[in-house]
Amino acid sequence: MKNPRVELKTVYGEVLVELGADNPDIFVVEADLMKASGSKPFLENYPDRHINVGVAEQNLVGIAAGIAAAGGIPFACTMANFMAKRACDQVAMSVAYNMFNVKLVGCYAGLTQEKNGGTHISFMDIGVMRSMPGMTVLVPGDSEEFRQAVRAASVFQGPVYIRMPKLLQGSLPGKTYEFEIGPCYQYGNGNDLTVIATGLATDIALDSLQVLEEAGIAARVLHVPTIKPLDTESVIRCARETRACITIEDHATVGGLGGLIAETLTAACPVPLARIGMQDAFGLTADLEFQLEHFGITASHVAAEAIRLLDGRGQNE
C-alpha cells in the first residue's frame, strides 16, 4: 500500500522554523500566500524575519533580492504561476542576473491548483526557470524529498528554484537515498525501457513498472529531482542501455523536462522518445486525478506510449 499524500504547507512550515533556529540569515518573504505556502509558523517564531509584501509578486522577488545583496538568505514563496510569469523580469534581473543567492519556492504548483482554476495552473515554470541563467531548478518527487530540498537549497550558493506542489507522496516506494542537489535517481533495471520522471509523475512512472511487465516490457524509471544542472551521464547511460525512453510530468513538455530530455538525448544519444505532459494546453478546473487522466499522465498512458516505441514487440529479440 502507498503512503499518503502529505501536505507540503505543513512541512514546508516544520523546516523553515528548522532553519530560522539553526541561521539567523534566513529570511521569509510571502505576497499574502502564508495558508497556501505554510510559512506562518516561521512567523510566530521569528516575526522580524518574516515580511509579507502584500498581493505584489514582483516587490516579493525584488525585496528578497535586496535581502540577498544585504547577506541574508531569503525563501521567497508565492504560487508557482505567479513566479514564474508575472514576476518573470524580476527573477531574471534582480536575482539571476546578479546571481544572488536567493531562494524561489512556487507553491502550488503544476495540476495541484485544482479548482483554483486554469488559470493558476502553473504548466510552464520549470522552462521559465531552467531558461534563467544560473539558476538551479529542484522538483522533489516526495514530501521528504522536498524537506532535504528546500534544506539542501538553503546552504547551496546562488539563486534556486524550487517546484513545490500542493501535495505529494510521503515517501517513494523502494526509496534507498538521500537527495543531494544534481543526481538522477534509477528504480529499476529493465533493459528495454527508461520512464524518465520528475516530481509528482515519478509516482505514476513507478506503477507503470508493473504495467509494463505484465505487457511484457522490461523497464527502469529514472527520476529527475534536479532538473537544473541535468546529470546526464545517467541520463545518457540509461538512455544506451535501453532500446527507447519515455519522459512524464504535470508540466507543459514544451520547455519542461520532455523538452529538456529531448535537447540532451539529440545531441548525445538519439534514441526513439515520447513525452507524456501537457500538450499546448491549459490546465482546468478540475482535481488532480481528473487532470492527470484528462491529460493522459498516467500508467497506462506510459504503457500505450511503451507499446508504440517499441513496435509491440515487449522483450528484447
Given for the second form:
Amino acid sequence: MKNPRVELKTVYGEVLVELGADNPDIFVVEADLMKASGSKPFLENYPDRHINVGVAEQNLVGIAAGIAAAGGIPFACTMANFMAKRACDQVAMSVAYNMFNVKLVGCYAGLTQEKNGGTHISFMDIGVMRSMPGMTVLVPGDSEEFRQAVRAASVFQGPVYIRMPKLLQGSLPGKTYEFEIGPCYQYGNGNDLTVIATGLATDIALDSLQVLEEAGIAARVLHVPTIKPLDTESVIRCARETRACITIEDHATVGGLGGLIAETLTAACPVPLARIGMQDAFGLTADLEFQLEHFGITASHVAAEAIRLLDGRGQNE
Amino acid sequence: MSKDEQRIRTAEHWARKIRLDIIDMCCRVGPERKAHPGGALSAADIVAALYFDKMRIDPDTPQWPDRDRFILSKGHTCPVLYAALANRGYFSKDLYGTLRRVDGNLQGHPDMRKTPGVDMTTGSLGHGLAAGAGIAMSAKIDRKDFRVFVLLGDGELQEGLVWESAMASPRLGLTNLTVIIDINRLQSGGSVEQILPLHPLREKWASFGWNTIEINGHHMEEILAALDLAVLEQERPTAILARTVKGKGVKFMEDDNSWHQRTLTEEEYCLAVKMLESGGSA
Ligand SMILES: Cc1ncc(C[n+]2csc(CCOP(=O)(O)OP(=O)(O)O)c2C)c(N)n1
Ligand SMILES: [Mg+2]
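Taking the form predicted alone as the starting point, write out the structure of the form predicted in complex with the partner chain.
Everything in the complex follows now, all chains and molecules, and the chain you saw is the first one.
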C-alpha cells in the first residue's frame, strides 16, 4: 500500500459547502471536533445551520435526530469510536428506530486514529452500525468515493453511517466505476481466490493481487464500499466462481466485514474462508503502517492465508 | 518559615519541576506524535498539591489498598500525571521518552495496566467521576479512610455522564470524594464560553448537593486550603472550581489554544525552560 495521502477532512468540508448551497435543509452538527471533521467551511458559509453541542456525543446524535424529526437533513460527526460506543443508544433508539434521515459520520476511523491509542481506535463501529436495523453503512475505499458517499447520503432517504478515516488514497488504481450506494466492485477475474475488502484495506487487497500471482494464485478483489445493505449477489457469485475467500479490513473481524461475509456465505454458499483484521484486540499507540503490520493487514498475510486455504495449489500451476 | 509557608513552598517547587517535565515530554515526543501540553500545564499546580502534599500514597507500593486515589478524567493531559508520578518516585524519568510509543509505559492516555501509579484508565472524556464515585463508595462500605480525587476539564463538563455521577455522589454520601475542575476556559475547538458556556457553574454543583469552593488554580496557598477544607467536610462531596490558564507558566503558550495538542520545537523548548526557570509558577 502506498501511504494514504488525502486528508478526508478537507474533502468533507468542501462537499458540505456544496451540499449546503443546493439544499437549505442540510445541517451540520459537531461535538467539539471540528478540527478533526473539517466542517469549518460550512460554518463560515452557513452559520445558522451549523451547531456545535460541545463535548457531548450523545447530545450530538440526539439533537441530529431532533433536526431530522423536524424535516432537516443533519450531518453529525464525531470520532468513529465515540459515535459507535458513546452514542450507541441514541443511534439505535432516536435515529434507527425512527428511520430518521440522519447522516452519521465517524471520523478518524479505524487504525488511522494512530497514536491516540487504544482508548480512541474504533475497531467496532462497522459492527455496531450494521447491527442497527435499517441503517445504511458506507465504508469508502478512497477519497473520491468518500466524496461521492457524502453526496449520495445527502439525497438518500434514511439513516446512513459513513466511515471516515483520517486519510485515504486519492483514487484506487485501475478504477472504472463511479461509486453508488449498493454495489460491490470487482477488480480482476482470477478464479482461485476472492479477496473481499473494504475501506483502506481495499488498496492493500489490490496490492496482494501481484503477490498472489507470483505465488501462482489467480485472484480477484471484491471491494465492498456499501457494507449494508450488502450486495450479496456479487459476494455469492464470486464465492461460487472461486475456490476460497479472504476478507480484509482495519476493524475487528467480529462484527466487521469478516463477520458479515461469514454470515452471508455460511447461509448461501459455504467456501473456505479466512478473515484478516483485528482479532479480539484493542488498537495500539502507533502509526498506521506499524499497526497494519501488527494486525497482519498486509498483502503478504493475504498471500500466506491464500496458500493455506488453497493447500498451495493455484489453478495456474 | 512557618509550617504553612513550608508546605506552600514545597508544593510550588514540585509544580515547577512538573512543568519542566511536561514541556520536556511534549518536545521529546517529536513532530510525528503530538501530546497535549496546554491542559497539562493548567493542571500542574493542582496535581503538584495532590501528589506532594495532600495525598496519602506510597510510591514503593503503587497498589497499596489504603492509598488515596487520583483520577485524571481529562486523560489527554496525561503528561502532568506522568511528571508527578516520576517526580514522586513511581518510575524513572527515563520513561519520558516512551510517551505515545507503542508498548511504551506512557501511553497517549493514562493506562492503569501500563503505568505504575495510575489509578484509572481514561481518555474517553466524562468517565472519571463515575469511576471515582465507585471507588469512594467501596471505601465507605469497607470502612476505609482513603480519599478519591478526580480532576475534570471544563470542556469535559459538557459530557452528560459527568452530571449523572454529580447527581449520584451526594446521594451516596461520598464525603471522601473530591472533584477539582480545571477551568482553563478552553476546549479542543476553542472557547468554552463560545461553544457551550457552563455558568453559573458553582450554583450548578451546589444545587446538586456538593460542597463547593472556588479558587485560583495557580495560587498554591488557595489550592492547599481548599483541599484541607475538602478533607474536613463531613456531609457532602466537595467540588473545587479552579480558575486556571491553559499553558500556564510558559508565556507564549498561555491562553493560546494551538497548544491544546502540539509538539514544542527545540527552540520553543529552550525558551520555555528559560521562562519557567525565571518565572516561578504562581
Ligand atoms: C468522549 C470524548 N469525546 C471527544 C474527545 C476528544 N477531545 C479530547 S480533548 C477535548 C477537549 C477537552 O477540553 P477540556 O476538558 O477543557 O480539556 P483541557 O482544556 O484541559 O485540555 C476533546 C473534545 C475525547 N477524548 N473523548
Ligand atoms: Mg479546558
